[in-house]
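Here you get one chain, nothing else, as structure tokens; it is the form predicted alone.
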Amino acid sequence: MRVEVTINRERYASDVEPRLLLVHLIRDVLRLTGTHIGCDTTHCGACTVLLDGRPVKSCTVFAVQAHGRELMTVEGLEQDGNLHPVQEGFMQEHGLQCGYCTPGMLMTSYAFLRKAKDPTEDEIRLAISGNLCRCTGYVNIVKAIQHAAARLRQGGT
């Protein structure tokens, strides 16, 4: 099946066996590695990415499913070389340390923090609760999404 997708407003067209996951999609087929695949059951957040704006499991949503719509990645939150202030935070705040979920977590928080614009703890934890660490303990994590959520007030992008 031809799927077409925008992802990090680049266009792609690729064949593709109708069963394929768009993780595979995006890392196999697309070579954009920077997602990265946990559980394959939806329960790590590895995978995340946004589909039209929304953060999604890749892991456990069919390529063909994403036919015609909008993907951001993790490589599509850097601009002109500068990182994004969810980036930033995770780096000024040591929120990672072996970092494989570190891409869903940036996603995740990436979106939550579009609607949040000065988030509790507990809302963060809530927001991020989809997405295992089990490296740091989450303290760290949500340090720098509280960071990312300052740099975002003060006028970050």
Second form
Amino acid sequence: MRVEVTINRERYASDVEPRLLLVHLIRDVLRLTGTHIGCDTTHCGACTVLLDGRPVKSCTVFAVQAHGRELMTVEGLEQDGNLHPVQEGFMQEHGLQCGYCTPGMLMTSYAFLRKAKDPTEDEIRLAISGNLCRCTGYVNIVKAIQHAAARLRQGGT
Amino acid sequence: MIPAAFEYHVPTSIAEATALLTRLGDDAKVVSGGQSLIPLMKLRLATPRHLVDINRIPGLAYIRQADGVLQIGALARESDLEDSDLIGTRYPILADTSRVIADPLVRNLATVCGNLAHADPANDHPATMLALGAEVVAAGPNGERRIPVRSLFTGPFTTTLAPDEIIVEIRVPAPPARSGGAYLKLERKVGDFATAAVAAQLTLGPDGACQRAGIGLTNVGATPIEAGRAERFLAGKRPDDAVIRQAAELAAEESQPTSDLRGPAEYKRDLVRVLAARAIRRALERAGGGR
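Alternate state requested, the form predicted together with the partner chain (shown: the form predicted alone):
Next comes the full complex, this chain leading.
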């Protein structure tokens, strides 16, 4: 079946089997390999992308379901060589260790901070509760998101 | 994990969707949020030959109250309940429930109607809908019919829906003044199904006695359980500590848990007792105007 999607403001079109998962379309067909496959069982959130602005687990959506829709992946965060504040936060606060979960963490955090301007630590922890990290224990991840929130309040984009 | 091959159908109206289901028969499954179905397909525990995706049918993503009934459309997502002021202020039991289903990313796609249609006894919304006395609107080739949630579930993953019927709406009678409800769940880790969970919805009369009580239990039986004896015991009584304790005991007796990795049956039954008492107490606080 024909699937046409917009990813990070660019149009892509492909012929796919209906059973192809969205994460495989993104990684294997369109070669946007920033999005990771972690558990493959809808638990870990490494494969999180934005579908029409909402973070979803792309291992649990069929590519054909995204036809005509707008996607954003981790490749869409950086603009003109400048890191997005959430990326800068994860770098400054060392919100990653092995880095495998980071693309999903970044996408969830990006979507969360568009709604929550001055979140509490509890709100941050709830927001990322669908993204598992098995290295850092979340302390630095929470700090990274707080850093990004502060930057965004100061007028970052 | 790659699901078995299937044909994909994208109807743009309810009539088109039910006609497809009639034609395709048992080989077809409806997908709305897909957050239960797609994992089952990846594990090949489900291998439907046809998927009927209802996401392109317009006008089904609503949460609204009209004529004294809360109406939740087939494409309202769990996260829509969390974001809804109407749910937050008038139906805290539903806000409680949506907040503990899976995780925020799953809730962005998962639908409330799908949660009922899937009929997993571990799903959370069936218990709250039992407590609220809700009904579903099922659309089929011959039009719509209404099914009380209490007669929807016949066993694990099985309902009284015909293969060519789709739940298009959940209808909840708006609770009268001095009503309150709560849903309490114990899970081992974030995103897990309940070890056990209890929904309680109460309405108090002017004398402080319980006019109506709804109690639903999650994942302690082959279907969601309505704790009818506990409900009837509460009706007409002033819910003091002794009455709450007795109602919670009855709810525990009505649970039918089995031992599994989440714990032995005895533990789960005791958990129902504790959660029921706490859910009733919180429901009472909310009926009295508390949060």
